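The form predicted on its own is given below as one chain in structure tokens.
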Amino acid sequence: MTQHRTAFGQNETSWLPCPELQRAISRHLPRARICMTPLRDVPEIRLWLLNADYCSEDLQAEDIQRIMRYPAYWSFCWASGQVLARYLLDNPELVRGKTVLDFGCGSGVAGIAAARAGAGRVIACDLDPDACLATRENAALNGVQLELVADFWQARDPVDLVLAADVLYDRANMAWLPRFLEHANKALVADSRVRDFAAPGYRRIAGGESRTWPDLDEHDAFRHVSLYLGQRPAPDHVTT
């Protein structure tokens, strides 16, 4: 193993790529390689990611075709992600001991930091199963284990907490926090396409910034990340 200095001023031991990973990406990607990662705001977690100096490479136009056609979500730690895991890790009351379910997981940093927060049970779903694969390979780096699903329904066992990072980019994508109450009595939503919404239930209680890595460059007001807690509400008091 070798040392060598990131771009964030930090030792970072350079590693042989995730097999897997690398396989799952290169069938897409033939130019991009998946790297351990540090993340900045959230020093506790390294992820494989994709190489940082990827989107500045000069591109070519299949390039880009290559990536519209798939985007690899799980290959970056967005903006949103970052500042829910550092929520998660700075107020480990929210997860400990409980039952928590990480939706769209994406890399599963958040899931990853409900687990190095104490949590009971992590469960992490995610539709693209290049997702999942990523979520297993990045908790095993951290050393903690979470259970992989397909689907949200999948987990049927009662959750205490879903989260959600980044999730709302699409605003079809908002019937899901009415369903995250159906599912546990509380949701954290960590956004930053959405400054406020007015859905029943829930509140913003926090922000933050944080970038998605590796950097693409986005518009400042994408680093402005809010956290929305959503819960569940009481049952009427039936009276005779």
Ligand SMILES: C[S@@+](CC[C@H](N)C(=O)[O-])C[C@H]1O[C@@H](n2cnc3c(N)ncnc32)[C@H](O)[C@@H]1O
The other form holds:
Amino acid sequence: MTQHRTAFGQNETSWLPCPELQRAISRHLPRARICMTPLRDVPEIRLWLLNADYCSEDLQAEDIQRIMRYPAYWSFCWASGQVLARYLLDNPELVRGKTVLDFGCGSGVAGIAAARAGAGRVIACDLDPDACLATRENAALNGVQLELVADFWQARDPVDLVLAADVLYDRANMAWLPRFLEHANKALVADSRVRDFAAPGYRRIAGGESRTWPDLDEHDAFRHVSLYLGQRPAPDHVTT
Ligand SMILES: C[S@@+](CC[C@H](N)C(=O)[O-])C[C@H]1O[C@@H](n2cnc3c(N)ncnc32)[C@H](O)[C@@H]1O
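Alongside the form predicted on its own that was just displayed, please also present the structure of the form predicted together with the ligand.
Up next: the whole complex, starting with the chain shown before.
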């Protein structure tokens, strides 16, 4: 039996660690451990995440270089992902019975929340194969089923709603915002990094506070998350 000290000082007993994710992280960060972690702002969901004290330990220069070479985004739950998950669980009518695609799923937190809120089908995609693995393991941990694709365009069936949490740290991903609305009627984007977000078809509908976990001690500004709803424009009426 393994005793894990989980986030927020609670002790949680886990009979089994997650060997596949432990192997995935150990390849790049040998001193890191993957622990079952309850989310402070979304207590309905637990995730396999990096041990909370890893980032506060005395990291050697070599550790920092390893992190730069392999930023294991999937081993954190980002503030935007938590705010989006909270919003979906509090507003289940947004996803109930719908086909939802979680773009840049990382740990899978947004897709898992959509499934828990009653989505009919959830597809998750991430260009990092370890993120797909993490999403699969986290879905199992939370008792939901998600389909995984490595690439957005592999999801060929129609999608009702695209979710995207904290993917705009890479400004090249702004180009995906109009594509989401070509593929789906709606998109819900959670972001705390882009100032003056102004994408055609999108409007801010809500906001929330959270922090990335394990705590990266990010600037306070990155804790204020905005939710933007994008809607495909209605087709022009043909007049005769
Ligand atoms: C900061 S993490 C956010 C993860 C999760 N959505 C959350 O909020 O916790 C960003 C994730 O998006 C993925 N990503 C970035 N650009 C992507 C792209 N163009 N297509 C698919 N995944 C992408 C990264 O690999 C990473 O796992």
